[in-house]
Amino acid sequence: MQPTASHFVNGAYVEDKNGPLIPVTFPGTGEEIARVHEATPAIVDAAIASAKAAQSAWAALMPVERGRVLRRAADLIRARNQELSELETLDTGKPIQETLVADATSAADALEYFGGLAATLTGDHIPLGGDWAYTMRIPLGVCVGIGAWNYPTQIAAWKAAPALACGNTMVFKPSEQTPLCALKLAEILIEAGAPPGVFNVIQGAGSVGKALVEDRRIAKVSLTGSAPTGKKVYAAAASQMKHVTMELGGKSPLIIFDDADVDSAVSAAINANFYSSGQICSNGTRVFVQSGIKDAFLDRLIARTSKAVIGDPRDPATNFGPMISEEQLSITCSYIEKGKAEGATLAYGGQRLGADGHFIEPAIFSDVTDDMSIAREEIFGPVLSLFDFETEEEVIKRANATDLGLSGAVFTADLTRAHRIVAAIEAGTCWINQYNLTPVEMPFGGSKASGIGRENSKAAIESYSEIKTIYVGMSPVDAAF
């Protein structure tokens, strides 16, 4: 199932071994498994040449023979689950019992969905008197997407889906740390039927990225990663007015009132922090509990935490694998080095385990307050924060005391207060007794400094396309002069 070549452009794939070597390594055990070269300014030019050159054909086609290849796509994807889930889990290191029901399956969702909406993106008939006016939805062009390491089938399908089917083509920069599940869904989409030069994937840290956004034949980038590089992407993208969508980190909170199911809260923190090894950007990593129930939730925490299986993840009993790398699992240890030098208590876990791959414990901490670093900054690792609260109003500004507005979360029996609350919080995408599930029925993204623009459902139609206005004159045209 392995890539045979770094990129794919123009329909096939294509090596430029003039590219520095980008190792990628498995996880699990730290050892290498495969090579790719990042692209060179020619590799770079000739995918978006190729996407510029698939891109008005295969915007004349009619939409419903575009969703009819991201259909057929993802009927491909879903009978290969099985190998393309073992893939990402030796790209990434998530557990297979994960991989096989998280990532190549939504990637098949989103790829399904558009290519049902892909014939309904009509405009409006406007009626003015004997005149009238119509709009037509068209795309954008080309479209450049940026994924994150963390789920590369599922970003790489999140973006890809709404953009062709809106008519754009795109090219797709996998992060180097994640670089094989991309290609592979290249791969489907040409033999589900997307012409060649429609979907293609370059190889290449943040100067390859850099070369793509500042592109004058680029139309959109869509970017998945931190705030920071957020930041930048979309100062470069806004120095050329191009469209833009990012989905950024978060520091999001997770709020149990006592009269919450306590078992149904704890899976939900669990869920939250520990699912991909703490590795997803919208965990609910504040776990705010009400003060009469933080005793017994910490106590009920850390025994269904002592329970989880880390192991190997290609072993189908492992649910808690290692973190994507060595650098990664540093920063993990840094922050708890820093939540105990500041006072909190580490109640549980946080302890590295093993001399071969980028295995740690989940680690909770208790006893944090609002000012310590493990509470402020985004970690990305399996770390949890717990605090007390007294009430609503208290914990809805502690909540929002973040620059970072992703999602946000609320336990509770109370289902008045429970709305009251999601609308007090300052997030892009908040659950109610629930966490983490984002069906591609549903927007996804961030508020603040979390990003702009929504992934998924009818709201990502928007960011992929735009609105052409035609006004129809009746009758003849009177002049002052």
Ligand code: NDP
The other form holds:
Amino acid sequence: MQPTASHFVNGAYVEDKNGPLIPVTFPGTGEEIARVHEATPAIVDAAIASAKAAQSAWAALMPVERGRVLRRAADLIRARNQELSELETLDTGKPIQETLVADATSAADALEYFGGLAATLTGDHIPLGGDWAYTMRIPLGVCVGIGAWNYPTQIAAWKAAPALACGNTMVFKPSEQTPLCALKLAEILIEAGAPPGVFNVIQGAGSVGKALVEDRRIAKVSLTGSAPTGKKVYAAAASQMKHVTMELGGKSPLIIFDDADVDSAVSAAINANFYSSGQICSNGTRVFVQSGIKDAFLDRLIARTSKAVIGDPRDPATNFGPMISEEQLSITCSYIEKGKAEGATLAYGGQRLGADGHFIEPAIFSDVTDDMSIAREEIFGPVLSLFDFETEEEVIKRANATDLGLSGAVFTADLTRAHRIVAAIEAGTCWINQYNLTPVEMPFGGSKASGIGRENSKAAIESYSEIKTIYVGMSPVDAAF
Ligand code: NDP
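Having seen the form predicted on its own, please provide the structure of the form predicted together with the named molecule.
Full complex below, order starting with the chain above.
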């Protein structure tokens, strides 16, 4: 698993052992599987310089050629899905059952989609009665991508694909906890024909991210991370008027009415809380169930959750793996203790499992009230909070009583009500009778403190390009004097 070197700059692996060592551990056992070094100021500078040097020639290519590179990369990723999924599992601890279908494949979808869009990014002709104007859609320049640890391949590709399609270049910093996967994307883009410098990866903690954000050569920053980090990065970017995309945390509501298909709603609650061991930003961690079906729902949820196959994420039978780190596990455990201390009922699970690896059982709390810590704060672990409600008006008010607004969902057989509810939920992405599906064709992102801008879909083009307007005078110019 040891990469050739820590960083990928200007089309090749590079090392600088002066940077502090970052041990990479497999969350399933806690064993060290690789070592990388944090980027030194010299590596940060080299990465930005190479992205800057590559940008104008990349932007000047025929857009269809840029698109072809991205589509070739998508094909290479699909052909190597097994090996890339195994790496993702080692880097993150997510079950191979998940990574085979949700990570490299999602990266390939993004590269294919934006590869296809590259040649369609045109401007407008604006008639002005004799004179006229036209617009050009132009790249921003060098973009910085900063990733969280839960989806390292997907996050890198969701940022790189639209950025590169628009003619930008990128320096990407993965989370220091999952440094391996983005390096593979850099390798594959070169193999697909991307010129050196178009996509660079450098390692490091928040301080390296900060150095990138503050560099004057950077035009745009796209961060996937927590809301507190988002506020810091947004402020630093704003001080130099940089463009930003902020994909931040959530505390999203999943609202289930008593006319819903209960088994389907239970499946959604499981996916919305326990997929990737609960480490998903858009999770529906506040599950509101209408009082008529609350007991039946809870019984069914517990029966189904008790069937989770918890174990080595490399085993194809495992469907619930470890958490990323001891730190994230202990944050989750402390919320479980708070939940109990504040009066919620731990109806299922929540026990730490074994000493090796960072395993915990999925936890289900019932009797949760809106003021409890587990109801208000993002945990980013497998902790589901169940609430009951009586009326539509009541549940909308309670669902929106948070500063965060990433996602939300409703389960009901009444489609008129479903559309009314999603219209009222203050969130960037909502689902009706489904949860957490985020195909590249649809915009994804947060409202309120959950973020700014959208990833995926045509909407992402707005986040990686800007419009330049040109007025064309067709007659002699008049002046007052
Ligand atoms: P963090 O906010 O801790 O870190 C995110 C990234 O930002 C990391 O690479 C981190 O480096 C880096 N970073 C930290 N401080 C700074 C800084 N001052 N300047 C620049 N970069 C900095 O998030 P986690 O990695 O813990 O990920 C979990 C969070 O991400 C959750 O809140 C989750 O909801 C959110 N998330 C949001 C998603 C979305 O699409 N909306 C998707 C996935 C996760 P390092 O950690 O290496 O020190």
